[in-house]
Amino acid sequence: MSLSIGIHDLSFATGEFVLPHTALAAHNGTEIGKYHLGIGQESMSVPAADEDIVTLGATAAAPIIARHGAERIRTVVFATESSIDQAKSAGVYVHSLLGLPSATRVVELKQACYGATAALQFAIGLVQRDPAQQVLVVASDVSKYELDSPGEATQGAAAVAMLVGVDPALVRIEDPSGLFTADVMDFWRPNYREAALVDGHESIGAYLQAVEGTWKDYTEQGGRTLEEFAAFCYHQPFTKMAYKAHRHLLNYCGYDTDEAVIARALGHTTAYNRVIGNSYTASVYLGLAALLDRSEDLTGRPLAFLSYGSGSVAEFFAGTVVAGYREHLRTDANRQAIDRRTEVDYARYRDLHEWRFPTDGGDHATPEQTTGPFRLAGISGHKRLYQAR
């Protein structure tokens, strides 16, 4: 008998501040419809000076540890493309902040926005090997582009933490997966840059090519038919990209692109991303959180996931919502994570965007800004210093 393995719990965190797109539009003279309708974004989370992928990741994971304990967690997989160190995993800092057992493996995975799905599949393999263990998957990113660049309006920051194990309380992940990889330069960030480089036209084309490639492989591997899925969770660099992707999939499969059908398939999945912005690796799973929080009963219904990471690697897979899942949702906490953000004007946002540590490795403290449970206190001797409150 095959094991039932999947997402047992899911929690997320986002930045301390929020910039409405109305403020960005007023600054650069853009018609607000370009943001609200054109890319489907209303606001974007902005991290405080003392927040980063570690503090966001630890904040997302802490409620999972509080609910389930850490006794069965043998592995932490940290997925990010906003890495803070070329050698040490950001997950090691999270491991320390959460007080996890020393008998734990910790690793960081990277492949653009696809990294969290790689982490999820890695976790499933570990649980299949040893069903007694659980794996903590953390996907945490700060999306950052140059000021006044085309990508600026799609920025965001968030972390999603998922507990993976047998007999999951939320979603059972299924075989097979449809896979696709192509060497394209649609989005990348060289080591010497803080902000990513992106070819927007190329990136959209590469994403749509990956939609075709993953679906083709998924069907060849014996996956479900398109009609079986109750909803589709796409990677959302901006929410309208999910609609472009689903429209493309329907066309590729020979279906009419009925806008009402597309809205029913995607509508609930975009609610959190629309106000948080692009969270890179966390994006698909913020879509799942929004879907579970906002939908009517999905018990027993299959969901589709399309995870895309520029460069590019993509995966299409399915999961089935399990009975009793509503009892385990964190709907109120999820909404509070969004509602607690403090709105900033464009000038304050610009200051936050440009804030950075000196590179001399000396003693430098960060301003106390976050009200969250963890903060980046500063650096000393090239070492990052974190505090748990």
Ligand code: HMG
Given for the second form:
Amino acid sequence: MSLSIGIHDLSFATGEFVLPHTALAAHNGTEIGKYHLGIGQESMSVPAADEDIVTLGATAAAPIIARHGAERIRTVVFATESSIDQAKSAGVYVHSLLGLPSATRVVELKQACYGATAALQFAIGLVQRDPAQQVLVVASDVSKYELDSPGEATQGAAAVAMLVGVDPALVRIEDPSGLFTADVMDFWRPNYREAALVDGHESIGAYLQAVEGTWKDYTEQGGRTLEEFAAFCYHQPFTKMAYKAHRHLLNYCGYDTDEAVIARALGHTTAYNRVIGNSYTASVYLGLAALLDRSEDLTGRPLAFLSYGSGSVAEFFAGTVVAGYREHLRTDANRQAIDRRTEVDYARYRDLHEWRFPTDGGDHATPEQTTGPFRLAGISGHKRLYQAR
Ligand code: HMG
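Mind giving me the form predicted together with the named molecule, seeing as the form predicted on its own was just shown?
Let's see the whole complex now, leading with the same chain.
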């Protein structure tokens, strides 16, 4: 009998501050309908100067360690595309902040927004090899585009932590997967740049091409039919993208594009991303969290996942919701992670956007801004100094 492996626990964290799109629209003269309806975004999380992918990742993962302990975790996979170091994995800092055992392997994975799905699939492979082990997957990103660019309205920041193991309490991940890779320059970030470069309209086309490609492979591999899925969790760089993607999939499969059918298929998956913004690797799994937190009972229902990472790699796969999952959700904590953010005005957001460390190797403390459990206290001799509170 094949093992049941999947997501045993899921927790997320987001930035200290939030910028409503009304403030951005007032600054750049955009009609607010473009943001609220056109791209489907209401606000975006903005990290404090003393937050980064490490503090967000540790904040997301800490409740999982508190609930389950770390005895069975022998691997931490940290997925990100806003890496802070070209050599050292951000996961090693998280491992230290969480006090995980030294008998752990820790690694960082990258392929744009797709990285967390690669991490999840690799984790399943490790658990398959030794079912006694669990893998901690952390997907953490700060999405940053140039000020006053079209991408600016699709920024955000969040981390999702997932505990992967046998007999999962939330979602059992299934075989097969539909896979798709294409060498496209739709979105990229050279090592010398902090903000991503993007050809926005090409990126939407590349995403839709990947939806087709993954679905074709998924069906060829013997996957489920479209009708079997209770809901579709898409990567959401902005929530309207999920609508575009599902419409495209329906058309590709020969169905009419009925707006009500699309809305039903997406269910509540857009609720968190709409107010957090693009969290790159974390985005699909924030979609899952919102769906599980807000839907009627989904026990036994298959869910579809479409993970897309620019450049591009994508995967379509399925997961089935496990009986009793509702007792393991973190709905109140999730609401709290979003509600606790402090709203900033445009000027404060701009200051935060422009904040960066000097690169002279000196001692530089960060302003104390975050109220979260972990902070980036400063940098000294090119070393990042983290603090647990
Ligand atoms: P833009 O070019 O400024 O916007 O930027 P637009 O002119 O295309 O308008 C957007 C939508 O708003 C359009 O709807 C307009 O009609 C509508 P659509 O035709 O698309 O259905 N609109 C209005 N609606 C209501 N009332 C109004 C109004 N005005 C206009 N008054 C763009 C949009 C997404 C291109 C830009 O924000 C951008 O470049 N974003 C970054 C790239 C991105 O998110 N791409 C998504 C696919 S790639 C991906 O998902 C991977 C990624 O996450 C990275 C990774 O993998 O690492 C990005």
